[in-house]
Amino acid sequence: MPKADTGQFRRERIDRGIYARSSDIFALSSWREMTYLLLPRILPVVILLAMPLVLELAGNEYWAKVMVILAIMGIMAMSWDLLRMAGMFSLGQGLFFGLGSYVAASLNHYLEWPIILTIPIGAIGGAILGTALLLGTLKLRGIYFAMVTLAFPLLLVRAIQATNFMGGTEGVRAASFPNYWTIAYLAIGALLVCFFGLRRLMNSDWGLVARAIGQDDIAVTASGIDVTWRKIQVLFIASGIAAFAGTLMTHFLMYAGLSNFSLEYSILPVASVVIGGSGNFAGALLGSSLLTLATESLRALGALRIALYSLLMVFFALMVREGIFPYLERRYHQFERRVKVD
């Protein structure tokens, strides 16, 4: 005889069994499980791609332009997270950002090269210059490396002011993009390429070695791997990504000047990773998005935005040490449902 319905229920994790089946063999048993796994991955990408279109059609030009800045700052934050994974705590992302912007603006203004050339050449040129400047500092670790990277953009600003190089305090003018859609989807497309590309890179054998260097470079050296050469590779990639962000900002604002080396471009990536979480690039992207939206909403505060970064970093360092994204990811996989007991 069939068992009587007792009407009793128990609670179980929604993802119970999904991870065991999908972690290695990628086997799913239902569309509900596929939705559970794919929705948090696909939805942010869809929103990111749709927001410029929605805001522009709604006639909100200011926030439509903020979306471009959001994408550029997300690229900057991921470049910093890449350096941090390899054990290079930088406080000078503004150095790479400013170098890329100046190279692109100079090629466009003085040589009249088109944007389609100045952006990639500016990114590569910024990477070469940034790597060359920091090449002698790769033996440094921790606070010592951070102090050197913080000093370089300050020195360049003073040198440009003193020599009146590249327009001095007036800066260099640059051409703009043909229209809003070009810069918006170029920036968002570059953001997505950097995100998925860096995640794939850091999950490869090359990335595993880079992560190991960040954890214990002495052990990696003992295994016979040239740590300095691997750090040079990481530095070149990270500086090139940050320089690429600088080229986008230059042609978006049609200007490259001393403000491109400002402390804000060095502090924001650090604050983004502290707030969003480190180690998977999604946290850096989430943190930079929240900071960009918050600071643009509070633009009337002016220089006090740096104080806002500092307060948020202190708050999340004390209250949510893992960062927002790891916290949300952990809570998402802890959702439970009621299951009827047979």
Partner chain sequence: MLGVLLFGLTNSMGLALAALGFSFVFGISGIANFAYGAFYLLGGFITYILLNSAGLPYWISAVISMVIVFFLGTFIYKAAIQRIRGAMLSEVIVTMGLGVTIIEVLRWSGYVKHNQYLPSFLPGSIMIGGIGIEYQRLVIVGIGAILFFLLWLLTRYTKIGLALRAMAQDELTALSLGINNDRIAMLAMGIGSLLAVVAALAIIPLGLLNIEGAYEILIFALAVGVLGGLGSTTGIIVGAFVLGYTQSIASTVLGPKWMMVVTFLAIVLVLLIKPSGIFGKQKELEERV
Given for the second form:
Amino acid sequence: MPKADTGQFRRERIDRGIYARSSDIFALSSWREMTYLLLPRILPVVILLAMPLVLELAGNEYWAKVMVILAIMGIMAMSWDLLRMAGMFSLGQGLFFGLGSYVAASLNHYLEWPIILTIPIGAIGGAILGTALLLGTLKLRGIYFAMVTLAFPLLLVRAIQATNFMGGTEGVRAASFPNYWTIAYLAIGALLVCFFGLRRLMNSDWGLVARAIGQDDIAVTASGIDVTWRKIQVLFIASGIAAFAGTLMTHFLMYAGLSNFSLEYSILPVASVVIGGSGNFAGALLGSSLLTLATESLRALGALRIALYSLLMVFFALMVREGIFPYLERRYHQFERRVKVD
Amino acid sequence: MLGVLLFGLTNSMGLALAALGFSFVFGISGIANFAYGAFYLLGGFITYILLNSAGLPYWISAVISMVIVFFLGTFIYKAAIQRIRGAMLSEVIVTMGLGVTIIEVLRWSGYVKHNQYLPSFLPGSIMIGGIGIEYQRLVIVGIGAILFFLLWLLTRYTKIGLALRAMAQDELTALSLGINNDRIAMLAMGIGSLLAVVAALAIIPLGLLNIEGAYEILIFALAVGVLGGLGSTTGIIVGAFVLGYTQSIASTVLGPKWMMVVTFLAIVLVLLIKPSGIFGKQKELEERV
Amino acid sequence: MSTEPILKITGLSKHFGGVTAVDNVSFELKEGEFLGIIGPNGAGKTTLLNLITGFLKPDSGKVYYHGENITALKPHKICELGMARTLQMVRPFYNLPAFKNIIIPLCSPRSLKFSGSQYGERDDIALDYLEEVGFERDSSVPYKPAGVLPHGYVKRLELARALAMQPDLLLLDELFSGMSMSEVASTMFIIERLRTKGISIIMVEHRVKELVRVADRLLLLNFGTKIVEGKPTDVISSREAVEAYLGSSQEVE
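Alright, leaving the form predicted on its own aside, put up the form predicted in complex with its partner chain.
Time for the whole complex; same chain goes first.
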């Protein structure tokens, strides 16, 4: 698509030859084409899988731990993106995150269930609770969903603080993973499974209907589909994924507390997707990785960080709109040149 | 018993005052201003600074603060919201993002400490039927009543008010009648922000000026909105009174710590029984065809 | 073929605030019949359709489909029973290719019951439906995003969307609005073909000429009430019809 006129010259975007040659079945025609297509997909996977190994062996424990956080936040961002695609704009992913953490921690602390049980049950428990709490908003305008997801985590924090329920401000202790490798590769593995799984899901006809609901739920209703039920399904899956992230965090930090409902876990997924680009989960992954690395590098700024992400998020939402990943994708597939206007 | 009644009344009016600004903007322009808490905090903070560091008299500080926040509200609409008007996700992200930015910058700056007070309009307290009640609480009731009355006058008897009501009913039609919907939305945003400051000046004197208050006020505005139904003034008043008395009763019977719990449960209950709120006019999915 | 009417409306009414949109409307539709609903703008035709298909809850009155009371049912449930409608304000899924628009109704429970197809097969079935409404199969048109299609195509896409639900009763809401004369003619041809399959049709239309030729019965609606009902030629030459359209630029023969 040629860009607007700039006097004597205009900018033109042309697909790279190799992109055009490697579309469809022709990709298999040569090693060069296959590399072109597979490299951007395989490289991040390899890096993600290798990083924990490299960092831990190099003795850099701090950044090795950051990798776990990175995976967890990536999972959170993808769960937010899933909701967004179906037209549910959540301002409180922290709600599901916190619910999952608390369920897992309680099962572990009070009932002494092992981690191998608390994580899946915690995820499902978080999903059930989260979906139940938000059920009433699904039939109403989208803004209700946003309002209620914003209010609930804020309220829960104060309610728990006030009543000392579930350990109050102290929180609930939980067991830790046997070693670093378990949590690191569980988290990274889960991240990759979520990524490829969600992409597959949203490319299916089920996902197509979900995305259509995000665009125009009335038209989907007129097409004979029970929109509310589909939204419940999407909400269950997304909240389950976010709750799962919460359970991982619980056993990683050996503790579940009020901070699991904090605004940070609600803002970061949104910022990740806005900055990284929405619609294909790759942007969510990219954005969350960038923000996690930034969070750790900017430790010195303390509480200012959340203000910076919010501001950056607003900037991208207003000015940039596209997100980093679509931009990178475009540059990879196309090149621009200036062409003289006759 | 009398205590519950009285505190319920003042609590409810306080909630109504808190929810008014948010509901006003939403009713007129359909924008959910999640930066509402930030305006509340700013209003209180600016007044405090003017009062203590600049040494200005209270009423002047208050008015200047209101003016500043009014223009901040209109500026934010013009600079940020106008260009993404209609895209709900962007609106929500931008207002929320700006709100959090403002609040967290204030928190990080350390200017808001844990010992800052705003003066009451009327210091002291009065005994009613054996119960001690601060004058400020009664002032809140008075201010609330006056504000609702003024807004009622504004919307019913002035040209601007007519435009506001037209926008609230059907923006597209209003537009086709020559009403500049961006100007009106900007005005609504400004008024909503100003109302946040009024709420701040009325409520903060009862306690402290602190950062968490910003989030609390947002919670209460949202709770009242969900309980009573968004966009209708009756809904706000009813929602505020239902929540206010529920909180008051719980506070007396179970203890003041239960206010937030009760608020949480109230929202959950409403969502289960009548999601659109007591006076909610929100249509369910199909009816929006 | 049963003699029971496929659709029976009794005393349907709907008020919006002080305005009565639909006022005590009753009629019946026999299986396989083609009923046209005409009337000037604001007569309540679309509201009536919304009431029948479950998008609005009536204040009073009942809707019976195949003898069953469907008045309080949700729209998607009504679709499951065999009713399909087009929306007056066409809303395709703008970013999706045209044929993917059709896949969505193909995922509805009724469609799955009838064809039960797997992923991948639906693409072909969608293309079949598009072909049925006049999209050129071997062109790139079915693959274009619905947002770039010309209006006539979008309206036919809407029709295909309704057909993909394999309805017994098809309700068309101002399908011809915005179409050119040739598009109207070809679309009418498609609709007549549907009749041979035994599908009952209710067509709300502004363009009376075409309806008169094809419909079994006409129903004139004005101010929310049923004014006249009967054979097309009788209805349009009736005094009430002339009065209803008087003042508008509509010519009634």
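For clarity, a rigid core is taken as the largest C-alpha set superposing within 1.5 Å between two forms. Numbering follows the first chain given and starts at 1. The structure displayed is predicted, hence computed values, not measured ones.
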Is it true that Phe315 shifts between the two forms by 2 Å or more at the Cα, once the core is aligned? yes
